[in-house]
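A single chain, nothing else alongside it, follows as structure tokens in the form predicted on its own.
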Amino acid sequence: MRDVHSFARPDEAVVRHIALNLEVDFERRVLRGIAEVRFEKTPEARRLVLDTHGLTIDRINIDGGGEATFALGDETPFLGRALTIDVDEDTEVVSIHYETSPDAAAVQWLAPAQTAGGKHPFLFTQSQAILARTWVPCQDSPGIRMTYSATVRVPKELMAVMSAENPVEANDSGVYHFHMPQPIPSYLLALSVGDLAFRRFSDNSGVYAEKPMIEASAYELADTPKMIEAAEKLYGPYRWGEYDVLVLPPSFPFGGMENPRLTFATPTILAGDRSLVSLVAHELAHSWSGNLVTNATWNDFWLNEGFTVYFERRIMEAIAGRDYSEMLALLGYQDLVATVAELPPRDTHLVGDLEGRDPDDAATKLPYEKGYSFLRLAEETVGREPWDAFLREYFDQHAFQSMTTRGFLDVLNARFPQLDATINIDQWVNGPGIPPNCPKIHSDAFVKVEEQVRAFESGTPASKLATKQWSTHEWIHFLRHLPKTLTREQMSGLDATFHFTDSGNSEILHEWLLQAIDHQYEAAYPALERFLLRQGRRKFLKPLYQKLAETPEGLARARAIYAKARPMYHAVSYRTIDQILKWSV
């Protein structure tokens, strides 16, 4: 497979092991060290391509002997450069003296005072989808798969971890060892560095956080044994060892990275009551569809992410319910229908055409929400029996391997035959939209908290309507079903009963602060700029900042807030936000 996303020439030299030696320097914001690269060639090969993108490189050694020679190729948009090896008949490995750097789109540096501790520094990377180039020499394409190792030193009063074979605790001397022994794509490359701390949940899970959030982290995911033994009864054995979750600070700009073997998520997920953990879920079926069987290129985004959330969904179903997981769902139907209504028809295919745009431009709400409905469709054709019995035997067959969209087709026909035929492959795959056989979604809890809606549309005080024991889903589908205008006095009725602008729970919060921007609710601002100026979840900016943007007054006060929020954003967000907003620096 071409990866257009890439500069390597797999075809005739592959990357298989990587050695990082790695020095973290919070002063001057940057990694150094060396990348030891070992690689696999066609006999004829003289050299080795890798990607990078604003790495500093001082010297290339060859068998760990004499230099090599090399070149840098012109800079390009969102990739970066080529950097070419020239290597000899019989070389196996270079290593490569480098330096990141201070503005490496993969790594956040953040001051103590950005900080749970206030006391010390953190430092976190997100490769995906292309940025483990920004922080080392890579074949950076999820089509190649290598193991790694690593010794990092970092500033002795903090704690390393990566994505890979973890401690428990802080060293005196600050030197950290790791190993990965499965072969894993250079955008499941992961670090971070900070005062941190673990709290053991089982014999192979567990979770940390900086030390004055581990307390509360432990608490609110204190369910992930149970959710590894329902995703292990559906789609076989966990492969990875550990499973560990890191609980970053706000900044984070995704609710999680399924970086193998330690889950990156973020803070907003801790709510206090666990309502939020469907995210651990996601991130935990990773580990089969994604890290285990990885889509080859970004254009087969869908293949990891449709496959997630329908997994994410069968483990909360084993955990909490049908009832619970129709909820997850038909929200999810919801974000795809608004997702739908905003693209341009061509990114409504489930199959990206990303050839000359940075791939992250894929990582919406489709790719998730349309992916998890053909696989449900396929599911409810085929029955739930022998669908489960087919996915097992695919994670079986594929494991540690890539895979394309038309491999998985070819997979899919083979064992089911008369499936195209029944639910129209194509039109799912290859075409706009939202195809007419869509699932049909019903949630009981749901058509309840309607009737409450419309009550309210009919003059039901909010203090009269009947809102007990109702979960984070059903507040989220009543703030997204209230009528479109409201006047001042209901918005100060609804928060005055249910206390929406001090919500602790991200996700309603989120919501309310959506209808306080539509309703000019203006009590609802300071907390909106609380809000986006205390955490980096993307999922959360965008909409805001959108909304806002839709009127001069309210992109007045967008550009006033990010003025100071950016400083404290990572690169994947701040991307995003500097187009909505039309930002320079």
Ligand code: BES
Given for the second form:
Amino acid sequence: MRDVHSFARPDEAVVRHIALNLEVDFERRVLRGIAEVRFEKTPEARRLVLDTHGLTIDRINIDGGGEATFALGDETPFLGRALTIDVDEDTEVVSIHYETSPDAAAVQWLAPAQTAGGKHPFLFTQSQAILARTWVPCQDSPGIRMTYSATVRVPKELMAVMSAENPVEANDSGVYHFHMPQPIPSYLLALSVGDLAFRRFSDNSGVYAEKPMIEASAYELADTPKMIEAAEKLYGPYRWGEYDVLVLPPSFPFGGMENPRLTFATPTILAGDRSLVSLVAHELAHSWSGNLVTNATWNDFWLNEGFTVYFERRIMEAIAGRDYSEMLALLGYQDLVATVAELPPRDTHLVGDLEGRDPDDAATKLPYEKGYSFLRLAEETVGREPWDAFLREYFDQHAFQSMTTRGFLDVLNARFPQLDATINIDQWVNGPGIPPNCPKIHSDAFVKVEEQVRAFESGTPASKLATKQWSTHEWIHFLRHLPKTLTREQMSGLDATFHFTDSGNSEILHEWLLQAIDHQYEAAYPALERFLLRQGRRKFLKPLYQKLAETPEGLARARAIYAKARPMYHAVSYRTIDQILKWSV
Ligand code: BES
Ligand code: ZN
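Next up, can you give the form predicted in complex with the named molecule of this protein, since the form predicted on its own came first?
Everything in the complex follows now, all chains and molecules, and the chain you saw is the first one.
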């Protein structure tokens, strides 16, 4: 299977292990050192081809001995440059002496002012989808797996952690050793460096965060062991030993990233009431769907994310009940409808069509939510028990392997030969939009929320609405369904009663700020600016900047805010916002 996003030629020579020896230089904002790459090859192969992007290669040694000749190919947009290394018949290892660029897209270097502690710099990487090559020379394709080890040298006050076996406290040498014994694809390579603390939850789980954030993080994520237990009960043993979460500074561009053994997470999930922790269920679920059985190419991304959303909601159902998980499912379905309305039809097939495109641009909600709906339909059609038995076996039999969409469908059809005739799989996988047999999701809780929206619309003052005990999800549903015709007076009425503008819940605030832009509710503009300056999660930034950009006046405000905010954002986020605001640097 050819991966159009990698220069590697694994049929000739394929990487099996990388031993990194890196120094983290905060002054120059570079990683510098050696990647010792161990590979397997066919007897005839005389070259090893790796992916690089913005790396400076000093020299390459063969098997610890003489220098190898090598060539860097032409720079290709978002793919970088092929590194072709000449090897001998019996070469097994090459040692690449290299340095990253200060603007390596995977790496964000934070000044002390961008951290909670405010005293020390901070670093984190984000490798998915094809950014590992901006900090490690590797075969950067999800269809290729390797083990890795690393020695990382950092400033003495700081601690380093990776997607591997990790230290639990800083040492005074500033040198850390890592080992990842299970084979992983390159997009799961991850590193973070900062003034970190660790709090243990159980034998095999805990949380890392900057010291000032550790208490709040430990409180919020305390249900992690329950989630692990629920997940194992569903789809088999957790195979990675430890499961920890690292709560990052607010510029982290995603909600979460499933780096094995160490999920990276945004601090915007710290709502204070544990209401946003389904994100941890999601990243944990990737320990099966994605990290164990991995999408073979980025066109098969729905195999990672659709399965994971399905699994996430099953975990939440197990620990919080069906009413709860149905609220999540219904909010997800709303996202699906909005996404389908926005995208060109070809981008609404489950299988992607990413040749010549940056896979990051295609990371929409579609593979998540259409994938979820498809798997839920399959479950409802064959019955939960046979379905769960199937999935458990699927993860078991394909553990530590990659999977194509075709491969999955073959396994599915072999197990449930009648399924296709009943649900028409092809319309889901290779057809546009939302198929007519998409499962209908019902939530009693949300029906009650809609009643309150209607009451408000027909004149009941905000203070008289029946909103007692509403969860975050009910509030989101409420905010999403406010009438388009809302006046500014009604907006202030809501705000005076429910204090949305001052909400410490990032999801609620986000929905409210979208409404504020729509209804030109100026009282919320300072809060909007603060939100855009204070965190860099693309899922929040993108819709807000997009909405602002809809009017000339809003666009001007967006650009003024962005001029200040952009230096705080990770490349993943600012590349997206640059496009929205037509920003050029
Ligand atoms: N693996 C993804 C994040 C990702 C996707 C990074 C594509 C780069 C390219 C992660 O598991 C994820 O889906 N995160 C979501 C949260 C989740 C609860 C839907 C996010 O960051 O919003
Ligand atoms: Zn995910």
